[in-house]
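First, one chain by itself: the form predicted on its own, in structure tokens.
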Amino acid sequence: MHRTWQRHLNKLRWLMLSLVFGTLILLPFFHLYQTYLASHSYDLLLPKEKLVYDSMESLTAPFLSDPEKQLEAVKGTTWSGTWFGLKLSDPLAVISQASAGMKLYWPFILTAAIPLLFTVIFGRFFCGWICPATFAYELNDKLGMWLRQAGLPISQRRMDRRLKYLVLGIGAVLSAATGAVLFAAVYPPAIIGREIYYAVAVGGFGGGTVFFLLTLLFDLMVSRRGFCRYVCPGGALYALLGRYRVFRIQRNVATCNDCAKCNVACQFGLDPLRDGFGQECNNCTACIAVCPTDALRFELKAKDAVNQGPGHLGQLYRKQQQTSEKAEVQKI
């Protein structure tokens, strides 16, 4: 049965990304709140800022006593915050500071160690559960599959994943020879907040947007999902981090029929049909949601299980028993 529940593990996904896709678009409204309530200056606001701020009081009324106080527990953005008093920070955000500072200044590493250990448990799942930018990522590529549908050239062409890991490092020495946090400008989940912020509170854009939008095209135009695949340097250190994780998908070859569902769902091409998960699989259990006869599970498991050929309710493993069946028959 706990196969069952598990079918439903992308529903919960999707409601993770959302939360934190609108915890960002809240934060700097929050922000807003705060400087219009230590102003004390209500009268003086401009129509749209009194909107904010009779929406925001509405808002936190219920449960905060003191907002102006109380709301500096949540702020900053997944590239690094604070989130009720615990600081936590992406781990690019660590390795951008230090190759920019050439020093390591530990009381900032430590608020990476929280995301590193649920990295090491559970792999590349900030990509899949937590990034702001897999939220738009993945709500591109539904358009995508609606343009292909409709008979226009959307590419889905295939590249060396390893080219990540190119970004990440090249990125990681220029840091150091320039002194400058590299990463942000061309990191999605740092990109999104930065803009979200900037279009709330300061009411426009950066060229952080342009750069987002770009990347979406990618996706559409050349390679599905294409950024996350082979450029992400984020996505290349939870991959590298993730490489041993506890919690994979596998495959129960005894109920897979061979549909190919799964691979079909993988928007990172990769192939649960033949077992062939790695250190890519950011443990989305899209493949999970589709597969018509729950033959995809988490199992605490340290390594992938090598390919255990076709599903034994699939017509290729059937024809093979009855080949073996008659080539035994033979022999006798």
The other form holds:
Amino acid sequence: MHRTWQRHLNKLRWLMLSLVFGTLILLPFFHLYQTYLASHSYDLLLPKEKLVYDSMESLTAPFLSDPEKQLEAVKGTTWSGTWFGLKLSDPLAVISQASAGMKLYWPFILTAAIPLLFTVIFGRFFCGWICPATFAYELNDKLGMWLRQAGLPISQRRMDRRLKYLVLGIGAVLSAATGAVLFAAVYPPAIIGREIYYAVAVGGFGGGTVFFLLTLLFDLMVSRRGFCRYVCPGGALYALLGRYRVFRIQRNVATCNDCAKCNVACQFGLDPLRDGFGQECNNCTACIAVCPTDALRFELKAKDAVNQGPGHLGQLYRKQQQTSEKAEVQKI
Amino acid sequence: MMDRRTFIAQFTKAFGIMGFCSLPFAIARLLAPRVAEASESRIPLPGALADHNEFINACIGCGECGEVCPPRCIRFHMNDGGKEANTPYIDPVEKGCILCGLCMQVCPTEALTVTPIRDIRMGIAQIDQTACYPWVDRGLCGACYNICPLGSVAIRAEVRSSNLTAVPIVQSGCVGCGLCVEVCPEPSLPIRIVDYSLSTKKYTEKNSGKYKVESEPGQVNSATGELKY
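Please give the other form, namely the form predicted together with the partner chain, since only the form predicted on its own has been shown so far.
Now the full complex is given, and it begins with the chain already shown.
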């Protein structure tokens, strides 16, 4: 059987997540290297600073001729950053800044245009494909699975998905009331980028690390991927923006065999088996990767199909049952 | 019409949901409490909005300014500061700003806007004439006016014919970068950066919105130790 290439998307996604996370770790070291280069004082560096200098030099020397200038190309975090001269910001940053300052600053709003466009087309793709917190949360979820297998009684409470929209609304109101950009303190991707920079280049973690560890514990102890599903204001914003996304994972009834592996693989607790994707789907493609009959794949569609009923085996079973019943009736 | 029991139940439920949804913000705020400032020498970044509250409104805490700063002078309110949490500042006692302007270029918001070097207003230097080495006639120093990136428009050395020492005098062109504070050898730091509004002189707004100083600001009377107004 010819299998779809889309089942490899999950590996590509993990590569992407690792790249983003690795870049966030490397950037502060690149910054340190740049400052050492700018100071022209290799001999005065401490041994550990020399270690940073040498390792970064060996990393960049094969590719860059003038690292002090060329490393400026990629700066910042996923919250807001510069990417080869292009300034990109999180749409949530724009919303929180606009509500904190109660005014619109167009140069900043335009930096969120490209992420916004992608979100309208692909939905919550940021959550699944870029967010550095997802990298940690998915590994955390694996840990939770092992702990459950080891016999620890771990709660998998389900809450109301709409809670996160309330978090988004309350955060915007609180930002306007206090005049501070509050989302920056509770939004895990913003926290992670910042805290890695603090830890490497400034020295010591900030309060955000404690907050992030609390969310990891929440995911582990209370609800599977609970923060992303029920609390994250960024996820809420992307879900709203991606409600009518064009690319969505859809189930092909003709090939589905009702094995329900997709429902187990979905960390967001969605229901691909019964076409229950909705705006919450973060396009992580774990269900596509796990589907044995390639019944799930991306399609160009602006709306989810309503529940299409059981897959081909279930339909076959029903048909057989019906015919056997008819036969029995005829016998009688 | 609902009876009282259901009303109370509904009300408690709604209150609980609101409480749960504002919990993350409460926890984040608790993790960054507002504490007494460790150092009084915190100055804003170059090109920062003049009003501190407006600056906090505008800064999204992305930390990009710190990530491009060549001398790494930009610090952050990492686990303190209340609503200032994650916003940047410069502590000139540890490291002064070299006025390279990279942070202004990289800032995505209007928190830092690109400003010509001479129009930057991070503060203004003030010299305590009762402690500064040349002013109290304890030798030749000149660290402050030798390091100053703006030269004689910001700080000037006035040679005294009586004992041939050159005393530093802050000029109206000082932008408050804090390099003089960083290099000052006197332990009590007789030179410091104060807010422009806290300076000892009156300013008149002239053309192009530039500050113009009527006379030399921030000097302390050497004889009495009092601030001269």
